[in-house]
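Okay, so here's just one chain, in structure tokens, the form predicted on its own.
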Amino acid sequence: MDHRTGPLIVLEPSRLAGTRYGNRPTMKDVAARAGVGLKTVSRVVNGEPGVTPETERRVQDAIEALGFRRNDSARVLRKGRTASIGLVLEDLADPFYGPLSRAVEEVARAHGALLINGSSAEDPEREQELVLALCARRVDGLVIIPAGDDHRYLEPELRAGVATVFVDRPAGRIDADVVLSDNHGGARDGVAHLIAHGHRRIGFIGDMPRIHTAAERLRGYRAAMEDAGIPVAEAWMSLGATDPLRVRRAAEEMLSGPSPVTAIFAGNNRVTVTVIRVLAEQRRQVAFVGFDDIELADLLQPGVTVVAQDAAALGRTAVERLFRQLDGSLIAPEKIELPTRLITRGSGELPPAD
């Protein structure tokens, strides 16, 4: 043995030797191994009657030995259903979509359907590619969190019978079912809460204005300020990408100058995390309310006051409506709006520092 190159490894022949990957065993292979006809194998695979226990045992043994799995493609052609639905999310990494996705999956499973999901990464073109790819795979229905504002590309699929429900944001330029949170009302309540604790200079930092939820939350902010008779300075509002650098710069600008804001309302969970970091660096006390709850919000000092939406209820309501479409029990598209909840923990109850 040459110690410079290490020990010689001898590979023993195995049962996988000669395997041609991609060639899966068929019903014909099962029938040949069990010594029965194709119809008998079909009855066993599909749980149909008319097979003796002994014959069924031989067929099951053959299935296990060969690693046979039923091909559902033929059943799709016969029944016109794939027992699968697609879920198109904005960002798989966003904590908000975890409970939403889980709720969709649980309802789909209860209906015997497989869930296939993917992310648009907030890109309208990628959303369209993903949606049409799912349609090409014959999914029975779609739950979509839209990135774009024009969904006319879906019209042929809707006419073909693909059940579709939008969630979190409405569809653009088509009539379709949508399940939303009360974004306007939730933001209005959160800002009114700050006003009730004595604040008049309140900043708003949100997502890109083309996004429905961001626009609605800004509208709620403006409404609360108008209700209280407080003029809003342009410098108090900042909408754009939610990357930490942009949000940090916006917060620092609002907190500087001769008349800084005494409170900030954050438009979503990603903005909230960055603003909390900025406020931790401030020497003076600044009140804060965020839209969307975040993990560990109750453990911070002070605890973070939030406007919470029920992501799981959004997903569950959307997919239940999808299956009602598939059952034929729904006709006209509807808009369903779920309430939000103000959770007070301390940061939103701080009085103005000046």
Given for the second form:
Number of protein chains: 2
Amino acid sequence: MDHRTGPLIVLEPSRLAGTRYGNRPTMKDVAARAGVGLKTVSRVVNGEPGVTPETERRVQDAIEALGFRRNDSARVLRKGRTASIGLVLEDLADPFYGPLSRAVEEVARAHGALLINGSSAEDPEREQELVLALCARRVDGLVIIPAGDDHRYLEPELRAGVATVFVDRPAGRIDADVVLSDNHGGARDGVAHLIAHGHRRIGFIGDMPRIHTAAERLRGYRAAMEDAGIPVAEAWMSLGATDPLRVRRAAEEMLSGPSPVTAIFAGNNRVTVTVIRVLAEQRRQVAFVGFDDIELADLLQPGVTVVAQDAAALGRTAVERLFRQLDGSLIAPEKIELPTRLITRGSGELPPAD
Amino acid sequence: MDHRTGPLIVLEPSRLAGTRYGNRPTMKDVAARAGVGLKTVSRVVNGEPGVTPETERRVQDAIEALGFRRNDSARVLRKGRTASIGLVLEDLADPFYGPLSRAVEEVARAHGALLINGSSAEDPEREQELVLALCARRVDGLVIIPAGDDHRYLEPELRAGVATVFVDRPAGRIDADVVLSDNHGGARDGVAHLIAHGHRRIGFIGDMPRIHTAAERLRGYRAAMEDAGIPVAEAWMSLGATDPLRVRRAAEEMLSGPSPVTAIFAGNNRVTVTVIRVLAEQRRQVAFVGFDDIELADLLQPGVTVVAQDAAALGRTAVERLFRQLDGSLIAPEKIELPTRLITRGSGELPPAD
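Compare with the form predicted on its own: the form predicted in complex with another copy of the chain:
In what comes next, the whole complex appears, and the chain from above leads the way.
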């Protein structure tokens, strides 16, 4: 069925079936087995009039034989409530999540579903608490930017038919759909760009190493350096919290001493806004490339060269996949990786100062 | 009771009582009438052990006599779910709401409550749909940045005991708590600052006039001009959508013709990011002050002078008031206005070009 034109109807395999994706039957299977049209199945499932008792019995028999039952969301819908999608963010104040959230909301809206958000504030316990609270409030599906790395707590919900797509970072210890940016490739491109402009001593300042994107971007940095045959000094890499104090100290350390870095690669937009502030205070020019685009990057002097992710495309791709799970048209979890784009504006094209 | 130290327990007046704030009894009233401690009332309300049947009967009698019943949220809590607060935003991608949302989340968290967000996308119907969906999902209270100007649809929810505080913009046609910035005074200060630097032909570009903050800031602009005895030309004022195309056209029109404006005041941060882009393309210098601070405003050339709101304080004040409603310690709705702050960085101190 097409959610764009019809009401949202969610069928799920029986809890006894155990698996979520394996041979998950659809409304079409019910219709085929009962020998009726999809519309008739929909009428029976939604308790709408216009079906003879005989046909209704046939449909009910098919539903039973196939081991289906309506899930709670569908029951909620029958009571006239709106279908809803939960979005679990990592930080409400990070501008990266603005376009991502809005894209998820727009697609949800196009499917007639309401979007409910929450934030884990980068705390795995809060993520779990929030996800389970949203499930308890009968969301039909979840788009999750995970803070934790063990999502086995979700297994009962998945079996109960809650659709789930992870975005920006993968799920841990469960098999689930995930939509990522090419973090490794993007960082490698950005660092290779600095190397192409003559830099060899290049610093990397990133988020906490337990965060998937931070680790992948560091891998990309290392790969670019290795590709160019440049040995990496430990002092050039700093991973940790992205608060201004920590990032400032890291940048200032790399820029001091007898052989300072001549370029810095920032692991995300929160790092970027602090590093470019530190660089503006330096006497010598230091080249810079940041992962994530930032607002007004083109108006700064020099313009800020970035490896841009398409945050809206991440959100849109994730939630579209979620609705395909809900209509039963997906078979197995997939990993989808979206490309990044190097945008040159000046800061990444500066030559080494020495 | 203090939510910081105890579980969240919500009592509400009977629907028959009709009003929400008038003489709303608290748990203390129940305890006083029954002649027991608060803890005992809490135990009875939560169905916890440790109360003799006789004491329980006394507490139940007091609850009945005072016309209370537990609300649905409390029943949800008894089942072991987390208390929750809903936050209804206007635009998920507007960075102004980032610190506001995070502040609401932090206070909610300190009270042991979960924060659930949603966005109206500046559409009154979506606002209503979202608010009612959150109520149906049993949030204990709502912080609302309203898109609409008629909130009578909330009256049954208010009577049913859902706590509500409006923030950034007032409620329409109902009596409700509201926390605002001093939009009128802030805009007047910003425009007076431009006048003090010699400007007389000053443009105002703002959001749609039906939005409270846009209308108030325009009033502030007019007041500053009137205070200085400067007649305002219609061509200097442009209110409408804040998308880049509309704002760009408005700015370019004011800057062309035989007597162009020498300064522009922007009604919010979305307008600011487009106007400073237009100004960067101009041959002559044009002074600028924007309402709302923006990230990296200090690193641009010239630095961007702004009238800053404290978005985090707006959120914090609103949600703290919400929890005071929930613990029954508020009597009547109030309007709270927070001051703004002029931050001079260069763009607002440029003299007129002619």
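Rigid core (definition): largest C-alpha set, two forms, superposition within 1.5 Å. All values reported here derive from a predicted model rather than from experimental measurement. Numbering follows the first chain given and starts at 1.
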**Report entry** Yes/no, V307 Cα shift of 2 Å or more between the two forms with rigid core fixed
**Finding:** no
Query raised in the report: Taking the rigid core as the frame, does R58 move its C-alpha by 2 Å or more between the two forms?
Result: yes
